[in-house]
Amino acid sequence: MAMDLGLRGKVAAVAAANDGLGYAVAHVLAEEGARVCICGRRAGVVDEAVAALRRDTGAEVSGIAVDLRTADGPQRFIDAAVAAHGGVDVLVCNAGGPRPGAFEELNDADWQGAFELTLLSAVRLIRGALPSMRSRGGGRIAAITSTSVRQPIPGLLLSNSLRAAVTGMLKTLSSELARDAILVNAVAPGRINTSRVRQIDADRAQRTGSDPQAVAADYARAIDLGRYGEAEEFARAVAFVVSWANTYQTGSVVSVDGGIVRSV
């Protein structure tokens, strides 16, 4: 028998979702019924990825364009969600990555812009999301971390250090709404085929005086699969954790890597 996710007709609000992972996961929504609403920086993307959505899924997609780093725009996003569809019952938290760079490189705009838009984002996000959630009588909500979470990534180091705080805050969150049938969760993705990714390897490159091929060549060799992900597959995982299929599992970091992370 199928597995019934028990998202048609919810309204899930995807961050950052023009494009990459936050984009396959709001597709895969989309594909399993729910109402969509997106958000990104430039509004003629925005635009764009509405316009697949519709076309490919055949949902109820809206879109609108904001920047999550500033004080307004999260809840700007939510309420785009709200005014669009009614409510919200899914929060995806996602934001673009902070920039690579060791502890020296990094001054205190940095280690600020970092804060702003991956943990503050998520924030803010949630605090905006909280009470349509609870008016509906519960929801699910879901953070876009990474395995740095359970192993730092060299030359990441804003990444590793804002995105553990992220899970730290998601993990007593997901006590403090319990009482209200909101379920909280990080899914935490290794080295998916996204432009970030491919961003990354080519940093590394150039850190380490190799090319971007090799580099991924070399962390393919330390994947148990072999390979790098693929979008949908680490979508596939996001739509469980915040679907209604899910009942009992919360507080957790589902990662999604292909066996690349060694602790257990």
Ligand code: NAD
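Positions refer to the first chain, counted from 1. So that the term is clear: the rigid core is the largest set of C-alpha atoms that superpose within 1.5 Å between two forms. Only a predicted model underlies this, so the values are computations on that prediction, with no experimental measurement involved. First, how it differs from the form predicted together with the ligand.
Superposed on the core, the two forms barely differ at G33: its CA moves less than 2 Å between these two forms. Residue displacement note: D211 has its CA displaced by at least 2 Å between these two forms (rigid core superposed).
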Contents of the next structure:
Amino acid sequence: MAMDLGLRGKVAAVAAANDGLGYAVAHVLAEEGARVCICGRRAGVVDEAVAALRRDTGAEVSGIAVDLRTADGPQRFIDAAVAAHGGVDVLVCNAGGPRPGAFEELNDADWQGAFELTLLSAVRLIRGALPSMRSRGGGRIAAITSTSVRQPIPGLLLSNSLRAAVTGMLKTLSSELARDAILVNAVAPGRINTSRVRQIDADRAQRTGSDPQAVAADYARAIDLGRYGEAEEFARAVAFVVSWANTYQTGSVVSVDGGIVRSV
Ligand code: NAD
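Next up, can you give the form predicted together with the ligand of this protein, since the form predicted alone came first?
Then the entire complex follows, led off by the chain already shown.
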């Protein structure tokens, strides 16, 4: 039997989606026939991403510029999705990554900022979307996290800490929302080829007197599949867990990492 993702006509709000993994998720969901609302920080780039998504997929796509770190940004994004498309069936929580740094390089403001960007933005997005999902008889929530939740990454203390918090929050929430037919999962990228990862490699190359290709080749050696993932490969995994083909997977963390994580 062919697998139909059942996303046609559903409304998907994909946060932080003018670029990178969020954009790739929005693209796959739009290709699957969902109506998609995206957000990003800057109006110009959001408008460009909306135009590109419409052009490539022919789907109904809208977007709004909000800062997900602010108290009202996440709610304004959800309100925009409801205003444009009549409700929300799917929510993908995503935001930029917290800054790198070892313990003694980080002050209270860094910790507070990471809390607001990584954990509180997801809490506020979910809080905003729940009334609509409930009134529509169910929903799907996924958060883009990191393989740092399975294997902490040296030098990324804020990510290692706050994404663990997101994971605990989602696991508890998946139990609380099961009775409302809302399935909640996390999808953890390993090393996926986005502009952010290319920038991180370029910075590392500069620090070590190497070149970005050599840095990437070094990382690739640690990945069983021998290469970085592409954003679309990651997005397909997200599309499944937020689809109506997924009827029994909730409270899980799905790694999409080419085998880089050493634990089971
Ligand atoms: P990216 O930097 O390419 O994209 C981040 C997106 O978030 C952009 O669209 C940006 O406009 C938006 N954004 C950032 N801060 C925002 C804010 N305050 N309000 C609204 N929008 C905001 O990053 P990416 O590579 O696509 O990664 C997405 C997430 O996944 C990040 O949190 C990243 O740390 C995490 N991650 C990525 C990888 C990877 O391999 N790419 C691996 C592990 C974790």
